[in-house]
Each structure stands twice: as structure tokens, then as C-alpha cells.
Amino acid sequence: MKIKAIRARVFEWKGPTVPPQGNFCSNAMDLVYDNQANRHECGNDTMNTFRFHGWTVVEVETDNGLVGLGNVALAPRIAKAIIDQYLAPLVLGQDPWDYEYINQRMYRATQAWGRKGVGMAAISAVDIAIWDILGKATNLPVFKLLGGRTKEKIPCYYSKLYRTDLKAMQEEAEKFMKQGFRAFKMRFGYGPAHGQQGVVENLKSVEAVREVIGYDNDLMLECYMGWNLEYAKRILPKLEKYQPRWLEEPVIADDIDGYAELNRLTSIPISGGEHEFSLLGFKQLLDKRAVSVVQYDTNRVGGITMAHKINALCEAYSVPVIPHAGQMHNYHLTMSSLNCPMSEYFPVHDVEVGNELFYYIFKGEPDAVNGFLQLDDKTPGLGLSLRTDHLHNFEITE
């Protein structure tokens, strides 16, 4: 079995979207004031650069007719160019069972420019597609190739509590608690740029959600790189009484020493890794005790080949892995690792931040039932196929 073709297409959403809201989610752009030199249609929406309304879909085809699906959400047009111009020539003609060799070939050939960010994300898409092929070739789900079932079903946490009106947040939390969810993640809407008033608003939002879900359910807090070290050190002691399961990405991803200082400072576990891209990058985080929970995304870290290694690395440090964003490439790794206790979960929803696009492009994602996800033992590969019923809402670049 040899790889005979690689096709990368960009799917850009042109359908209806939920309009941006102010203070929807703190993020790394909040600290950079807008001097209005290049105003655009998104206005003051600092989340604009973190919305993923385009996706690169990769199809890897073998000479015996198998087609594997991979995907990448970061900078999709650039990812497509990387795959077409740099990665495909390295992969064509290879045996997909030599996945370690193929992954190393892509990783090492792009060292000059691809070690972090979209270069690794493009590699991930190809690697994910190769694992989909391996599952289809053996008529087994991917998780069975990675170690098999380590849990009856996957617990998942509801992850769509963005900062909106407090009453609306409470109603949303209550709605999904009634659907069986026992864990919730909410976003802060304010950071250092908003002063003490923003601190008060952040505390009010945590208190409001805790009021609804109580203390017998888990609450996770996300900053999305929207704070800095000084601000985080001031607010963390005030958050401890709310007993969060973790505080996510309090500072920008490159501030590893800042993560480590915060992880030592507080009883609240600090989590991160969504914006880390390599095995050695995670080793640095672990060596510095910078995070107590690792949250890689398989379609950013080099694919399933590398994510499987990161799982093993984290297990050796007794640091749990809870991958970012849900989605099937992550679910298979979570099912196959005892060190992955739960999954993130976004319900099917109108297109907003962009995580929702996965549901509009692919079919086969499991729905959560009473706060759990299930993977089928008899569905080969990732269990995904391309949808056709939403194609009219996409502009597709071949």
C-alpha cells in the first residue's frame, strides 16, 4: 500500500454567523490598543484574529483506493500552500504504515520555518489522514491502534460558556446541567486593560455560574492568553474560593516562566498547551512544572503520531492530558489513554468562534449523552466523512 495522492482544500464559511459581542472572551489582543489606522469590518472585536471561519481539509489516497481525512484550522490558506508545495512531495509514494518515518520526514524537512504554528498544523493534517487510512486498512477504529479502550465512555465538559449577560450564562449552564453535564468551562471577558472594574466583572461571572452549578460540579476558567503575570497574581487568590478545577492559559504561550510561577503560587491548577506545537515544547513545560493539565490539540502538535508520544510523556510526569476543542482526532487519543480523563465538548451551534465548523464540514462526530461521549468499536478509522448538505455555505479553494 502506497500513498498516491494528497489533496488539500480550503473550506471558508460564507453562511450565517453569530455577530461578535464585546468582552466575549479575554484574549492576547486585549492589551494592544486600537489606533484605528487600519479599521476593518470587525471593529473592536479583539477576538477577530482568533476566529476560525476557514478550515483546510486534507484527503490522502492510497493506491488500493483508501482515502484518509485530516484537517487543520490554523491559517488554512497558508496550511494548504505548505501541504501542496512542501509536504506532499515528502509523502507521496510512501507506505502509510511507516507513519513514524513520514512524520519525522515532514518535521525535520521544515525545521527552518515550520517548528511552531501553521507548519506543525499542516504536518498534523497529513498525519491525521494517514492514521485514518491505517484504521480503514485494518477495519479498526483509530483508538484500537493506539492502545484500545481505556474507559467505558468518555466524560466530557460543556465548553461554550462565553462571557455574555450573566443571566444568559446562568440559563445556559442550567440548560446543559439538566442534560447531564457535570463539568463546565467558562471564559473571562476582562483583563489588565479593563482595570479594577474588569476584575470585579470577572469575579461576578464566576460567582454567577457557581451559583447555578453548585460545588458538586466542576468549573473550569479560561483566560485565553488575555492576562499578564502581574494581573494573574492579583486575581488568582480571589478566585480560589470558587474551587475551579483549573485556570487555562492565563498568559501568552511563550511565557513559560510566567506559567511556572503561577502554578507554584496558587492552589488552582494551571493548564495550557493549546498553543504549544511540539513534543520538546511540552517537555519544557513539564520540566519547569509550568502546567498541571496539558491541553494540546492533535491537529496542531504533529498529528496523532506525536500526540500519542505527548500522552506518554505527560503520564511519566503525572500530568493529565485533556485535549483542546473536542473533535474526533482528539477523542480517539482520549479513549486510548488512561492519562486522558475527559474531553472538551462543544455542542452543535451556529457558527461563532469557529470550533463549530467541524460539525458543518464532517459527519460522524458523536453527540454527548448525559455528559459522556461514546466511540464505536466497529467503525474503522476516525469515523468521519465529508458532509455535502452545507456546501452551499462554503467557498472552497482547490
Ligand SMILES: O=C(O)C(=O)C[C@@H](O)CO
The other form holds:
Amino acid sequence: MKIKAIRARVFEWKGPTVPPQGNFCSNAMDLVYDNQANRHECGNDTMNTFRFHGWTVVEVETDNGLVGLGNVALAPRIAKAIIDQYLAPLVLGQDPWDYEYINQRMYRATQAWGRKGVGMAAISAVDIAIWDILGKATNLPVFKLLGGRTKEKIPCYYSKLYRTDLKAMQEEAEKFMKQGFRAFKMRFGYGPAHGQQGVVENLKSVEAVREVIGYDNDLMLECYMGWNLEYAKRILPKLEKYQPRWLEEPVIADDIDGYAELNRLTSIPISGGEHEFSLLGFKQLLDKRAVSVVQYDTNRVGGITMAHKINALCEAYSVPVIPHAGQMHNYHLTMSSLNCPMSEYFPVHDVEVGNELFYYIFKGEPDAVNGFLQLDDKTPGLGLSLRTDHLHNFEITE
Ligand SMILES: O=C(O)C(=O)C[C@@H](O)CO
Ligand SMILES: [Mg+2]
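Since the structure above is the form predicted alone, I would like to see how the form predicted together with the ligand looks, so please show that one next.
Expanding to the full complex; the earlier chain stays at the top.
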């Protein structure tokens, strides 16, 4: 079997979106938009550079007619250019079963500029498509090629609860508790740029959600790189009484020593990884004990080939892996490893940040039932196909 064609298309959402509300998610840009002077630059939406309204869909085709689907949501137009200009010539003509060799070719050929960020994301999309082909070629789901079924079904945590008004957050938590979720991730809205008032607001939101979900459900706290070490050290002791399962991305991904200091500082496990890339990138995080939960995203880290290696590495360090975002490319890794206890799960909803666009592009994603996800033993490959019913809302670049 040989790879005969690779097609990368950018799907950009032009349909209706939920307008951002100020402070709905603390993030790395907060510190460059102070509260008053220049927030108008971002239309009062400091998260505006962290939207995922464009996705690159990759189709890899073999000489015996199999087509594998891959995806990438970081800098989609750049990812397409990387795939078209740099990766496709390395992959065309190769046997998809030589997936390790192919992944190494793409990774090594782009070392000068691609070992972090969109270079790795582009590699991920091609690699994911190759694994989809391998599943289709063997008539097996991808997880059966990685280690098989390690769980009867996958526990998942409800992930949204962006910072809106506290009553709305409580109603949202209530609604999804009733749907059977037993774990919830919420977003902080404030960070160092908002002073002590922001600290109080952050604590109020955690209090409000705990009030609804109680203490026999898991609560995870998402900072999305919006704090710094000083602020995190100040607020962490105040958060301990809420017993969060983890505190996610308190500082920017490059501040690995900051992660490690916080991870040693309190009883709250620090999590991260959705902005880390490659096997050796995660070795660095683990060697420094920077995180207690690893959250790579398979469509960023280097694909299924790389994620499978990172799963083994994390197992050796006894650090659990709970991949970022859920989505099918991650579910197969989670199903196939005992060291992956659960998945993130975004509900299907109107387009907002854009993580939810996955549901508008692909068919086949499992719905959460009572806080669990199921993968089918008989569905070959990833189990995804392209939807046609939302195409009218996308601008597609070939
Ligand atoms: O789901 C996550 O962990 C994310 O970081 C999503 C991002 O959009 C911030 O909520
Ligand atoms: Mg996150």
C-alpha cells in the first residue's frame, strides 16, 4: 500500500457565533491588555487570539483507495501551507504502515523551525490521517491497533463553564449534573491584571460552582496561561479548601520551572501540556515534575504515533494522561491506555471559542451518556466522516 495523495483544506466558520463576554476566560493576553487603557484594541475580548474558528482537514489517500482523515486547529492556514509545501513531498509514495519512519521524516525535516507549535500540529494532522488509514486497512478501530480496549467505557468530564455571571454558571453546572456528569472544568475570568478584586471574583466563581456540584463531584480549574507565578502563589493556598482535582495552565507553557515550583507548592495538582509538543517536550515536563496531569492534544503533539509514545513515558513516571479537548483523535489514545483515566468533553453548543467546531465538521463523535463515552469495536479507523449539513457556514480553502 502506498500514499498517493494528500489534500489539506481549511474550513473557516462564517456562521453565527456567540459574542464573547468580557473576562470569560483568563488567558495569556490578559497581561498585555490592562483593564482600562487598551482593551478596546481587542474589542474587550482578550481571548480573541485564542479562537479556533478555522480547522485544517487533511485527507491522505492510498493507491488502493483508502482515505484517512486528519485535523489541526492551530493556525490552520499556516498548517495547510506546511503540509502542502514541506510535509506532502516527504510522505507521498510511502507505505502508511511505515508510520514511525514517516513521522520521523516529518519531525526531523522540520527541526529547524517546526519542533513546537504549528509545525508539530501540521505533522499531527498527517499522522492522524495515516492511523485512520491503518484502521480502515485492517477493519479495526484505531484503539485496537494501539493496545485495545482498557475500559468498558471512557469516563469524561464536562468542560465549559466559562466565566459568565455566577447564576448562569450555577445553572449550567446544574443542567449537566442532571445529564449525569460527575466531573466539571470551569474557567477563571481574572488574573494579575485585575488585582485583589479579581482574586475575590475568582474565588467567588469556584465557591458558586462547588455550591452546586458539591464535594462528591470532581472540579477542575482552568487558567489558560492567564496568571503568573507570583499571582498563582498568592491565590493557590486560598483555593485548596475547594479541593480541585487540578489547576490547569496557571502560567505560560515555556515557564516550566514556574510549573514545577507550583506543583511542589500546594496539594493542588498542576496540569498542562496542551501547549507542549513532541516526546522530548514532555520528557522535560516530567523530569522537572512540572505537571501532575499531562494534557497533550493528539492533533498538536505530533499525532497518534507521538502521543502513543508519550502515553508510555507518562506511565513510566506514574503521571496520568487526560488529553486536551476530547475529540476522536484523543479518545482512541485514552481507550488504549490504562494510564489515561478519563477524557475531556466539550458539549455540542453554538459556536463560541471554536473547540466545539469539531462537531460541525466531523460526523462520528460519540455523545456523552451519563458522563461516559463509548467507542465501537467494529468501526474501523477513527470512526469519523465529513459532515455536509453545515458546509454552508464554512468558507473552504482548497
Ligand atoms: O479545554 C481546554 O483545556 C482549553 O484549554 C480550551 C481553551 O479554549 C480554554 O478554555
Ligand atoms: Mg486547557
